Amino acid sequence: MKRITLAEYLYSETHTRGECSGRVADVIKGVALVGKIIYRQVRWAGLENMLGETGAINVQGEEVKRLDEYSNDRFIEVFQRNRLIGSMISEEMGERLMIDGDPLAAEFLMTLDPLDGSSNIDVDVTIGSIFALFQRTGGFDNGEFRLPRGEEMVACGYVLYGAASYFVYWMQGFGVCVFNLDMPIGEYVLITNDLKVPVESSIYSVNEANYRKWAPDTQKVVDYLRAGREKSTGRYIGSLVADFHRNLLKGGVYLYPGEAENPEGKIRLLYEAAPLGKLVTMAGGKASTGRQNILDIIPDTPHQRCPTILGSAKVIEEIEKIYAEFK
């Protein structure tokens, strides 16, 4: 079987669908190279004195890491080059960057979590790299700048670096794409170009060791995905974006709720929650807080966070009526 790879089918599919999907496209071709730049450092990253921290402390208040540091400049130095993005909001930089030239003459609105997983870094465990891509509106860089739902998304995506590395991703007019990197030729080459999640599954991803933090709305609802189910599977790595891609795959729930005193919950709206609950839902499953839908929430600042639960539709919508009884 011909190998098609992802250069190859970007142009196959958009070269005769207008400027757009074209400017689109080469946006995702600057995120697999940058994709293929982290994933070569993170495999020599303890031969190449990469690991632990930076001593710096990033606007989340977390102790940045030396690849943290450098997958988000990487993401920089590359659209930096190919002047499509406008402006770019990064879990690892406190205000939105503004990239050289004209922001006025760029089309997109890029946000980005550079590395998801560092904690995990150092123990190798898999990790990768978040987008989201926002078509600059009237609102984006004319005097005020507007934070944008998730619903307005042009494409998104990850990048996963694990034993082996994945591109998935989604734009706007096409289905959910999986490409793997074949090392040998340096390529990300096509797997599915129509990915569907399973509409249910057995499988929930929670981090039950926080039980005694959660409302009694949302300890309901996991007592329900642990017991209350005919069949019940708990999977969870601790690394979002690894769990998300196992679920997205073999299907069931990923949950981080937000906690009695901490009602907005740890994963950001913009550049995590956003991008993969829109990736999901192009795939046939649903993203919701329990009582909103994720791609609706209008961001109040860049770094907002809220309550994320990614995954099967049909499991969701169980969870939701839990969430409905609690007023």
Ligand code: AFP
Contents of the next structure:
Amino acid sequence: MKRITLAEYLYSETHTRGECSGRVADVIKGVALVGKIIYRQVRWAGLENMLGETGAINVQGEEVKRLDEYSNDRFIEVFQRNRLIGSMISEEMGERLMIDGDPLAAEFLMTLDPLDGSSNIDVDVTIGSIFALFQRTGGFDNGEFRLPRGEEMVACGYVLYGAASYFVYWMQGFGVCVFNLDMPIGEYVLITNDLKVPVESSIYSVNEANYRKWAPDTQKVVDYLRAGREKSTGRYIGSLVADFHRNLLKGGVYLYPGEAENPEGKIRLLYEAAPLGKLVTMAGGKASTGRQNILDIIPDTPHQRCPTILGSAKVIEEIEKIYAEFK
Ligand code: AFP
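Moving from the form predicted alone, what structure would you give for the form predicted together with the ligand?
Let us now look at the entire complex, which starts with that chain.
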């Protein structure tokens, strides 16, 4: 099979598509570089005392894992060096990090979960980095910085660190691309440039231990997914990026609903729900809170959360119908 590397693909596809896609393509290459650096560290973490916690607590109130901190630092290092973006919002940082790029670079904001699924690191479960890229002229108000809606994204995706490393991304004007890391040559090679998520599927991914915390509408939704459809298959890894990747390829829905005590749920909007929501939407799927398209939410704060349902369009339409029965 002819192996087209990421750099070859991006050059052949974007050099004629104008300045924006050229710069966006450069950011995509930057993410791929960080992905390779993180994947190397993830594979050696157990041998280089890189497992476990740093002892710090992040802005989310969560224990920071050594690999969380390492991954965040690598994204900062690479994007401070290449000066392709003007600022970064990361799960691991309380405030937006300003990067003194050139004026054009200042047009770009990256939102980032540098390492999602951290609680799985020490037990060798697949984890990953999730990113979104926004362009000021596409959606920020007249010079004043405003947190953008998911719809305003110009690129998004994730790098998976598992038995193999995959780089899955979308950029404006293109389809959803999947690349697989060919380790001996150190390059991500193209698998497909137009991935589509199956419209229908029996797979649902949710932590059913939370059942008693959910409001009646969510309980009815999960009862339906478990026993109301022709066929049901429960698959929950507990690592969003891993569950999402399986459902993107095989079809299915990932749910992290709000709870009676915690109506916004656990998943962060700007660097988890929105990037994966845009990606699955570009692959023909849907991204919903149950009542609203996630991509339409106007963020108030960088680390806000939202109820998150991502995956096969037909299943999510059925879920939204159930939620609509309740107020
Ligand atoms: P960690 O990064 O703390 O492991 O959280 C991962 C996550 O945000 C997401 O990747 C999982 O789907 C979800 O949490 C699992 O949460 P529960 O353990 O509450 O099911």
